[in-house]
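Single chain ahead, by itself, as structure tokens, in the form predicted alone.
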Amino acid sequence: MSSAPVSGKIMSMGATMAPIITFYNESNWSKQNEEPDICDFTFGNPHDKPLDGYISAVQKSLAPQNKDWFAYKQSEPEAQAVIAKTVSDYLNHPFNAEDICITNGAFAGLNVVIKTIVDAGDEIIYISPHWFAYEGMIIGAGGKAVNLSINRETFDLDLEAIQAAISPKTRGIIVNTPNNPTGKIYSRETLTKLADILTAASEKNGRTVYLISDEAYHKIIFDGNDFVSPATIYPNTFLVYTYGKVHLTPGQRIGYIALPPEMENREAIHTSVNLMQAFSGWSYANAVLQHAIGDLVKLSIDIEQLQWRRDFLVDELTRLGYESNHPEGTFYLIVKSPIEDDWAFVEHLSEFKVFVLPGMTFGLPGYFRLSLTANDEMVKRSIPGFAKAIQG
């Protein structure tokens, strides 16, 4: 009996993630990541104990208060109200509780939105450097992924390139701010110009071009910088968020899709999103996390400590001869590889037990990324390794 063939779509989705899959399975990191003395800057996983208050918040919500406490959960009204208030206060823009679609993280939220708006052959623009799953999700929804690059000098959106890339088949654009991996926060001016471009394109093509705003890091902001959500500027925006970053709990999946009250056909879109959450494998947050959200929204990793790690690493790496950016937000730092082949340099760096993510895995060859979720001891201990690696 022959096995069932793998569909071409699945193969295509897998191919888009080939660099990160290869790194995960075949790099030196894949062979050594459990060793206790390494300096691991690869992924945004915790290297410290969970936040004070996180465990107690979850434990408190484990005790059932009624027979439906662990029943099937969609978006629970109490949790919607909590999230709507916090996001409205944070962004200084009103969001209605009923327009908060609670998801099991931003990964699910992005997937649900893309599947909701895309028909076969529709185009979705995404920007490199990028999160590794964007292209695969677009292909999985039956769409065509259109990849553009940031402005490599400023790390800002290349608005001229975006305008030129929009076609009658364009259905949306994914914008990630603050950006993983550059840490760039797109300004109100930039987002307003982008909104004007999308509005004009929607009118010209006779169909709405949606903006999908991936805001996984919108509360991890440095230096008192201002954050502006595209959802407060362009009405046809899906705001997608996860609490996994600010809590540093990527394995605890809760987030949301927020629809601005000004969105066109908002009620119909809300219904479509809710249906897609069900059809996408019940993409709702689990019961306990929804019950606990009133306590969880009060918690945050230490932003000042992340900023200290950023400053320490930028100063030390610059002193050693590396070229580093100075991120405005997120918990990542990107550094130019001393040699053109970033994969080769990352493997060379690993010889000194320092592990980072090569730029080719997120669409920025010639660079590598560090996660500031490495603990302080690990950050300090890594500097001799960086010094030896750049010396050859």
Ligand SMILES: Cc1ncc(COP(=O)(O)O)c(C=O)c1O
Given for the second form:
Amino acid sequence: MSSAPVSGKIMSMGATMAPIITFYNESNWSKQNEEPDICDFTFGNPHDKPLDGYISAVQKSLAPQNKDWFAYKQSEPEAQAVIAKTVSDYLNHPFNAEDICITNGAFAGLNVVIKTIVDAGDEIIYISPHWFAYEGMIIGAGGKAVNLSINRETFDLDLEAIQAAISPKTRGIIVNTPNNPTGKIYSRETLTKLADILTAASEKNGRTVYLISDEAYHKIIFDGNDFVSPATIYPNTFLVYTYGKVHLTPGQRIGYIALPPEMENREAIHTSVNLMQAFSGWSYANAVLQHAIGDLVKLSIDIEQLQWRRDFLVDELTRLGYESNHPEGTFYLIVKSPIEDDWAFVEHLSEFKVFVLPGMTFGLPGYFRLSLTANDEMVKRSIPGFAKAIQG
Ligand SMILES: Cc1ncc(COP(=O)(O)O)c(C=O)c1O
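Hand over the structure of the form predicted together with the ligand; the form predicted alone is what we had up.
Shown next: the complete complex, the earlier chain at its head.
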């Protein structure tokens, strides 16, 4: 297969979503992903047993302790307090409990934030390579999606391109750090320069340009690297988080939007976010997960094990002649496709029962992505397949 077929219906949801939908529905992976002997590096799904302590925490929270245990839940004050303390400690920046809007994951958090700030025709900048849903969310909110690229040499934000793309209609920019798929953590210096650009643009436009900080992977950091949240640098930042990555439980939906205490008009924005959560389909985390959050925040996937997989795969793939990156965080690795058509290479690799995600699905043609959530056994078993595939 040389390129992904695209239907008109999918196109109207956002052109950048089309390739991933086609991959999901029509690729070799879509036909073979249930087979027991495959090495599945496609998506960030669990291939190991759940974390110790996860099931008992959820089970404990199933037992009602009062009549409202399963009542409609918005952001429960106990859960807000737990999350505010955890995120404040982690980022070394104080967040107030009432400024934590608990969502059913970052998917919902991003959607709610975009819908809250966008009026018809407003522009939101997002940067490729990108997570597949940004464009569709912006269009769905009535906005215009403005797509830029990272600096392809350094994988850093291209601040000049961002500055040049800002118009009187710009309402926000989505920044994903650590980045899926590059694994890049944007530095304090880069984020400070970005904050200066956004502050100047807000003054010039006479209305705030928001930063939407997609921090889905902010706890998955390798080599003791520093992580800096844009929310600690630029006050008009919505910090969006999900526990689906750090627990590797993407089917268990809990995350949050945190508003920094320095955000302008914070109380009014909080009210708007809350209303938008309700009216965008009750985008709150369900009761049991909110009750369990005090125990859940103590749990994490094994970062050292992910780091071992990264190092093993980088070494082995390099030895075989592939060019791979060296992610600073997240659980992804990106590798240059040995042939220009990444889709064709990915389908070729699947003949050896190794499944990865083509770069055209995340705005980085010519590359493919591996999720390090494949288990150790798959990681080791995949190497002969990678070896044969590069030989043609
Ligand atoms: C960059 C990024 N943002 C947001 C999400 C959504 O996370 P969740 O499904 O846990 O809400 C993902 C999931 O893959 C992601 O990779």
